[in-house]
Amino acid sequence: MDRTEKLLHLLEAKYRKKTRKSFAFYRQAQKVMVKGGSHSLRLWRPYPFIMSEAHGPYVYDVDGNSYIDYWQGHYANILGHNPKVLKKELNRFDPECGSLHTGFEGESQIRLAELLMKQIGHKDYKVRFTTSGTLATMYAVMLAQAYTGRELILKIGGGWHGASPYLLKGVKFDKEKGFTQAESAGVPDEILRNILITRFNDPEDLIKIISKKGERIACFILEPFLGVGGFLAASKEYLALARSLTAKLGIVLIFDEIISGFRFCPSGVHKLYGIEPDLATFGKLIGGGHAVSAVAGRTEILDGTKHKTPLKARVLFEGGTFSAHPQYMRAGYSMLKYLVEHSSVVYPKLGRSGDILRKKIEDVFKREGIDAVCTGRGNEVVRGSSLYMVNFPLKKVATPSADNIWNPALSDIPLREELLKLALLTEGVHVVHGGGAISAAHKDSHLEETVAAYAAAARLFKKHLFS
């Protein structure tokens, strides 16, 4: 047994001791659910704690443990768990009248749509709601293919757009194939052959691919602030080039703003760049803690959903049974309204907290002689970021990218994904991919406690792995 496995066993023993009730529940779950749960990121080694409640920056488990949480509802809870301002607004409505699903159109979705369109601020844009980021990006791709009559899809290596078959390629790094492999069985080879991969923030690679196959490409979909690929901001020059090349060849430019939408400003992050995509997808924050996502964009493209559109070009974008659920719409409207009205306070605070946490985390590892690099910083356009990921480079790289953050030859992935997670859990902090999203509910005192937890992890790593 190597030193990494020995430390894992030590941490697992400590974790098991404080989560005995969670383990019992998990054993029950394994009997009735695949792997004992419904989302892979929620199922970690040796088993997940079972949540009992969550408020503000904290989540509590059935054993009575509290954790300062940076997962925050898959990065959706920008105001923290169950914020009072939203609960107060939603409690104004009679729970017997309109809170359960009916399947009819309602006023609340109009209010959310109007506010979303006002904040995005692009002329001749419309929106349609659905219930998940996966559905939103899937529909966006289908709309682009129908509008252009083309089938090829260009995406970023390391870019995650949900589990749509159209985009399940080039998400996880393979040491031999890089970001070129399929991510799931069950996706037809014909679809996989239509997915092209380019490197994030690499103008030369983008020019090369579009010059070669641009006239066959239906869309280029990318996150202007790369999410799971490393929390990396696109350069303004790169997005401007993407806009220029796609416009020239009639390629639909799709910005996936599921994570970045309303995270850095009360709109899509593309508004900070001053670059208008043809379609944009939103989710997470726009639901106010509920299952809401949306496709917004040029009316002539979204008109492909109309019944009068010829069948050959019609997209069956019906949204799903629970799309535009009235309670979800009211929650989303309350969230966006609050962010718009308090943007001058919320966003500077989040950016400041991100800067503090990233710097102090790097400092505590540096004191122990361990090289740790926090990604998630903004740039000259995105000036404040509340996202962070802790990486342990094995070799010096000039610029962090998805290719080196997820390459096991260049980055110690088990140290980030397994050891650090368990080490922090035993100290009362919960993270994903070594970090996560800071909320407005995280005060300076919570940041200090978090830094202390990282410092304890750093000392542990030095003692067992780097001595």
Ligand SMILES: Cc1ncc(COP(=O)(O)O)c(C=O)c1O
Contents of the next structure:
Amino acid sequence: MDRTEKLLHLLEAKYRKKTRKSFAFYRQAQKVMVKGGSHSLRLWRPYPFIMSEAHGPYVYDVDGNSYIDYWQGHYANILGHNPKVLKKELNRFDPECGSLHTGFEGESQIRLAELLMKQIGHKDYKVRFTTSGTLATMYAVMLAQAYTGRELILKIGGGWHGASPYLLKGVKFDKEKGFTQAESAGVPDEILRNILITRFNDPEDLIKIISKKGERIACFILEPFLGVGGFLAASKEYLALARSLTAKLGIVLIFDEIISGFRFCPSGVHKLYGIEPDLATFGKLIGGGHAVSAVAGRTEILDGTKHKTPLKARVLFEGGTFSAHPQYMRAGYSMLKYLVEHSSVVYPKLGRSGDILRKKIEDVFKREGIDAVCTGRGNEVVRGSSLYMVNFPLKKVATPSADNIWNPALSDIPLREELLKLALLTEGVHVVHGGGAISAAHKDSHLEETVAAYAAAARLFKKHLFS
Ligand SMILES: Cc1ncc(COP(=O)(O)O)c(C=O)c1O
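Next, give the form predicted in complex with the named molecule, keeping in mind that what was shown is the form predicted on its own.
Now the complete complex, all chains and molecules, led by this one.
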């Protein structure tokens, strides 16, 4: 057994000791659910704790443990778990939303749509709601294909846009193939062949691929602040280039703002860049803790007024039993309204918390002689950021990129994904990919406790792996 495996066993034993009840539940879960649950990131090794409740920065398990949580509902809970402002609103009786789903058009969705459109602030823009980020990006791609009459989809290596067949390529890094492989069985080769991959923040690569294939490309979909690919802000020049090249060649530019929307400012992060995409997808926090996502964009693309495809072949962005559920719409509206009204307090606080955490985490590892680099920082456009990911570079690189953060030859991925995760869980902190999203409910005292947990992990790593 090598040193990494030994430490993993030691940490697992410690974790098992504090989560015995959770384990019993997990065994029960395994009997009836595939792998014992419904989402891979919630099913970590050796098994997940079973949540009992969550408030503010904390999540509690059935064993009575508490954890300061940086996963925060897949980054949706920007105000922390179950924030009072949303609970209060949802507990207030409202005849439209106080009932279960009805399947009619209601006022609450008009209010959310109006607020969203006002905050996005582009002319001739409209929105349509659906229920997941996966659906929103899938519809955006289909709209682009129908609008342009083209089939090729250009996406970023390391970019995750959900599990629709159109985007299931080049998400995970492969030692031999880099970011070029299919992510899932069951996607026809014909669809996979249509997905092209380019490197984030790499203007030359973008110019190369667009000059070669631009006239056949329907859309370029990217996150202006790359999410799972490494929490990296796009450079201003890169987004400007993406805009000008796509406009020149009639390619639909889609900004996937499912993580970045309302995370950095009370709108899409693209507003800070001053660059208008043709379509933008939103999700996560726009539902105030509920399943809401949206495709916003130029009316002629969403309405289908100038589509190249014949009328009967138009995009069927029409269904969704639970689309615009009144309760979800009301929660989303309350969340966005709160963020708009408190933006001058919330966003600077989040940015400050991000700066503190990233710097202090790097410091505690440095103190033990371990090189740790926190990504998630803003840039000259995105002034503050509440996202962070801890990376352990194996080789010095000039700038962190998805290609080096997820390349096992350049980055110690097991140290981040498995050992750090477990070490922090034993210290009462829950992270994903070494970090996550800070919420407005995380006070300085929580950040201090978090730093102490990282410091304990750093000491452990030094003792067992680096001495
Ligand atoms: C940028 C981005 N797009 C799309 C999705 C898919 O969203 P959902 O999980 O709601 O389907 C995610 C999910 O994490 C995401 O991060």
